[in-house]
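In the form predicted alone, a lone chain appears below as structure tokens.
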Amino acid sequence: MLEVEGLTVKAGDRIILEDISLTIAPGEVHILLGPNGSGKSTLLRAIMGMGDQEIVSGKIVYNGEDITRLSVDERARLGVGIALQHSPALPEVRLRDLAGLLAERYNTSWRSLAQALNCDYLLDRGLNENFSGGESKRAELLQLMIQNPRLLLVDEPESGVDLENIAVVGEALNRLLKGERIKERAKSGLIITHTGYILNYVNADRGYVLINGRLVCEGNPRDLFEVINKRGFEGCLECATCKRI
């Protein structure tokens, strides 16, 4: 579903990501861990084609097609979707209007999704205008669920969200990843997490640790998270539970 091959990315004169390679098979969900400023969000945005960073070398292949130089909207049409950690406020755009436009574009029914995400009372408000962390996440997920992408890129779904809303967000992500099939996951995902709460809802297949712009190890996401909780991110470089990259 996704192959990132030797990806090096810079912003201005600074290298943010260096020689990143990872592969996500159809139906797999991978977790990305790392300290603040390590380049996690930059990686997701590079895969989506967002931002003003420059790809120095490497390529991004989605579903067998090289998308390295495609625009954001071209990638979205192919089936790549992203939920940002911090969504911009657009007071002039009502959530209802945006949901309707997306539903028309992707031929999706959206009202039942809004109800499932408890977004009904947000529909006539400006997008993300004075939204709480949980409201912003639910509104972002509503847009992602309407798009119904085959590859989900999710940046810290627990950020700024209380425990009650984490359950709503986690269950919505799990529903989106499974699609219409219960026993077989229909889609793939790459999810950034700091707290690890999302692992209570999404059965992730593999985890990576990103430090200073480089993937340093990979392994079982729960094992990695346990090591990080006990010994910090640097502990992943010394433990025997993960594979060095």
Contents of the next structure:
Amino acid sequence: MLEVEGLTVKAGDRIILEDISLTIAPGEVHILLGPNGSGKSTLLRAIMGMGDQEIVSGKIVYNGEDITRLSVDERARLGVGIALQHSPALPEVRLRDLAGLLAERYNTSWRSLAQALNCDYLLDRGLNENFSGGESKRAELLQLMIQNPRLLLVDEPESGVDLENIAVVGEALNRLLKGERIKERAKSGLIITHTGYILNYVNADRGYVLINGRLVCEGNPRDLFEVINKRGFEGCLECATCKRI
Amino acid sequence: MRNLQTHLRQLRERAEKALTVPSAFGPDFDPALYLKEATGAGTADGDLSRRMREAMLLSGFDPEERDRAGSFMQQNEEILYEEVGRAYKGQVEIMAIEKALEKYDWLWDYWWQAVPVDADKYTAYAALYQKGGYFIRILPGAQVDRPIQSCLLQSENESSQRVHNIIIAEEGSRAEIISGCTTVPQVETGMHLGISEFYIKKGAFLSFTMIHNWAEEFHVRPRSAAILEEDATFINNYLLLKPVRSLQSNPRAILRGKGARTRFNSIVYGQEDTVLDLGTVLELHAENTRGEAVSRAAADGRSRIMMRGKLVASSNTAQALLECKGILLSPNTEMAAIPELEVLGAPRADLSHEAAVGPISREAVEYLMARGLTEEEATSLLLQGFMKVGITGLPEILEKAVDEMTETISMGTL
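Coords for the form predicted in complex with its partner chain, given the form predicted alone:
Okay, now the whole complex, with that chain kicking things off.
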């Protein structure tokens, strides 16, 4: 589904990601861990084609197609979707209008999805304008459910969300990744998480640790979490329970 | 009016003294350059009438009069049409201003009462060289359920219109007016001086939507003011669709009666070398008066846009809000927002303002593109929302015009 090969990315003169390689097979969900500022969000944005960072070398292959130089919308229309950690406020755009436009684009209905995500009362407000963390995530999930991407990139779904909303977000992500129909079951995801709460809702197959722009190890996500919880990310560097990259 | 001749002589003398007084705002020009007599050229041929029709539609005027309570139409200096729909006779009066002044002696009491005749050279020229304009009166208690429309059309190059309109919404009446000012495509240069005086009586409601559609070398100086009595409501919508050489206007609403309310919405798009200097002055002088002035401007090409706004309150229970927001679509534009708040001996009056000028957020465009919208679609959606957000109760015709305008902008911007 996704192959990132030797990706090096810089912003201005600074290298943010160096020689990143990872492969996510159809139906697999991978988790990305790492301290603040390690480049996790940049990696997701680079895969989606967002932001003004520059790809110095390497490539991004999605479903066998090199998408490294495609625009954001071209990637989205091929089936890549992203949920940001902090979505920008778009007071000019009502959630209702965007949901309607996307539903038309992706030939689907959205009313029941909005209801299921408890978004009804947000429909006539400017998107993400004075939304709480949970409201913002739910509004974004509504857009993603309409978009129904085959590769889902998720940046810290628990960030700024209370426990009650974590359940809603987690279940919605699980639903998105599993797909509604059998033929959709080969969906994949790459999820950044700090807390690991999301692992209670989503079956993750593999985890990576990113430190200072480099992937330093990979392994079973729960094993990685256990080591990080006990010894911090530095401990992760020394650990022998998972595969060092 | 007693001593009408004296009154008119005094007005004329005041106007003559103001003939060289520039406007307090906006670029200056010499109105005398555009005083040539209208020749009546091009009123007949079929091609012109087709183009006239298109221009009228663009400015919100429906020549078929579908869903309209009445119509007024002036081409250059000639009144072409003035009619009230059969179902609305006895509720509405529409006629050329000269005819109305002949018919009603009392109308002289409203003549130059809201707008000062000597405000600047443009009011002075409009007074001394006035030709045409309309009188619209909604009779007491009339509930006019279809819009009244007017069109002031200029079809001769290098010519001008100097019109004076008086609109009176009598006690307890309710009506909507759509007023279009437009040129036909072969007109490139000219001048429009339009005086509009609104008198909204006790408990009356008037919604007035003005759509301007000018030519690239046109100078436009509307001068308007509204006087609101107790519990009166005045909604003023303004839309500028096309490039214009210069347009300066600073309409004023004076809320004299307690409980009076007003809302000014303006949506303007500056293109090419357009220079716009647009403001709103809301004066709240009575108890529980409410005012809102909301403007949205998009600046493209080499346009220069100045958005002004002034709120004045002399009552402790007055509340008003001023909101000016502008978006820059090209690196060669200039835009400024100047809000002004003034409280006169009413320390508990509540006046506030919000102003913002900036480009379309790249982050917002990219966010929408990540959902699969093209850059054009994302920009259009953001622009459409920007131009309309916070502006409530826009007539359908204006909604449609804004949507079409933002689609065109997005195509051109990218």
